[in-house]
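As structure tokens, one chain now follows by itself in the form predicted on its own.
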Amino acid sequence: MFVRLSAAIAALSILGSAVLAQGAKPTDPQIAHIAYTAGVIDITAAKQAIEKAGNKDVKAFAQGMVRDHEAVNKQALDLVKKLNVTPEDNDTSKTLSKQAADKLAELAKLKGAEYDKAYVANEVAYHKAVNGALETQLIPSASNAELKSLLQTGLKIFQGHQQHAEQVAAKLK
């Protein structure tokens, strides 16, 4: 379990480091794509958990992830349409998508309580990484005030997700 959790944290640190490695702060279209991609990743993982989880608290948590992340992603899409901005795919969002697909495949092999614990541990690690990237990279780099505001709202929601995931994880031990 610890190896999986460490791998998730290491993989998701790419949220900030891949953009920084390019030597420039991400643009608003890149930030929009990274944030949207991060939401889609969590929605996909949650949908898998709704199907596979055996624990009612884990299923309820996953249902909340789908609801909340779909709502934030809808707001993000509405905003980019309003601003006439096309989200820009980039190395960070591509890497996140690849690593998320690998993680989903790994989780798909698990069953029962082992799956429940691994999914929730991954959610804790994922939200820590996303929240950290929002705080230190994406929000400070955003130029547009409305995008920055949406990211700040998302951060508050996702901090709540992290706390909820930590509470569910504590119950599964």
Second form
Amino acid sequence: MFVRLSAAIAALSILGSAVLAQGAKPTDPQIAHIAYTAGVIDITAAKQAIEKAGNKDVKAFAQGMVRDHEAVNKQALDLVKKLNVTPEDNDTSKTLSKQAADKLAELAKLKGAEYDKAYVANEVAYHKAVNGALETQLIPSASNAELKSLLQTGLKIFQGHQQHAEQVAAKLK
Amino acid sequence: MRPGCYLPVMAALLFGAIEVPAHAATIQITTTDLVFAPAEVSVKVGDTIEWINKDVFVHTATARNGDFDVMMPAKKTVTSVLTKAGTVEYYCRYHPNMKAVLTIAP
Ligand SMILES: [Cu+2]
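Having displayed the form predicted on its own, please output the structure of the form predicted together with its partner chain.
Below is the entire complex, every chain and molecule, led by the chain shown above.
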């Protein structure tokens, strides 16, 4: 429990401070990049889980993550194309990617039920962190209405993912 | 055709009309931003539900009691005919906090 909580807090503060570190609020091209990166990270983690997870609920959850995050990211790509915006790499995206790569390597070492639990716990923490960033930073900072609306849809579906992950985590105990 | 041939046809039409509700309706249920709307619908056995998924996400309309399990591909409309009466709670298997109720009269 303590490990899980501290992981959540670490994820939250890293994402929060990375966004805050930029000082000025992120621009739309940066927001698009952050949102897309956050999706890619969850898809990558889910693909690892589809390979490694033993529990069928965990596997089904991971398949859902691939399906939904790919759908959101496809929307995001269509939107940036339509708006003629080039997503711009930034410190938040870099921090997110770095942290995710470390987590992926850490999870890769685990096996069986231990892996399942760690993956799901991280999904809870990760979605919590992303949702916090969407709510407090990305959505308020977005200036384009369509981008804002896409982020709001994203928030709604990611909140569902967080609850779903919490349900799966509760069943694993 | 001899006049006698019409009898079975007439009978089929008559009984057919009794068996199939004359006013089988088509009801639309939409998913937008991960919400089934309307959330509560009263229908009858024999009615058709048009499941309209406006989201970019795949959903399902899955009855808790196992009576139906409809796949709702992203941005598509699918139909299903209700065959059993009852008050049926249903949800999306992929997004379990999407929930709604169908009240199906016999
Ligand atoms: Cu769904």
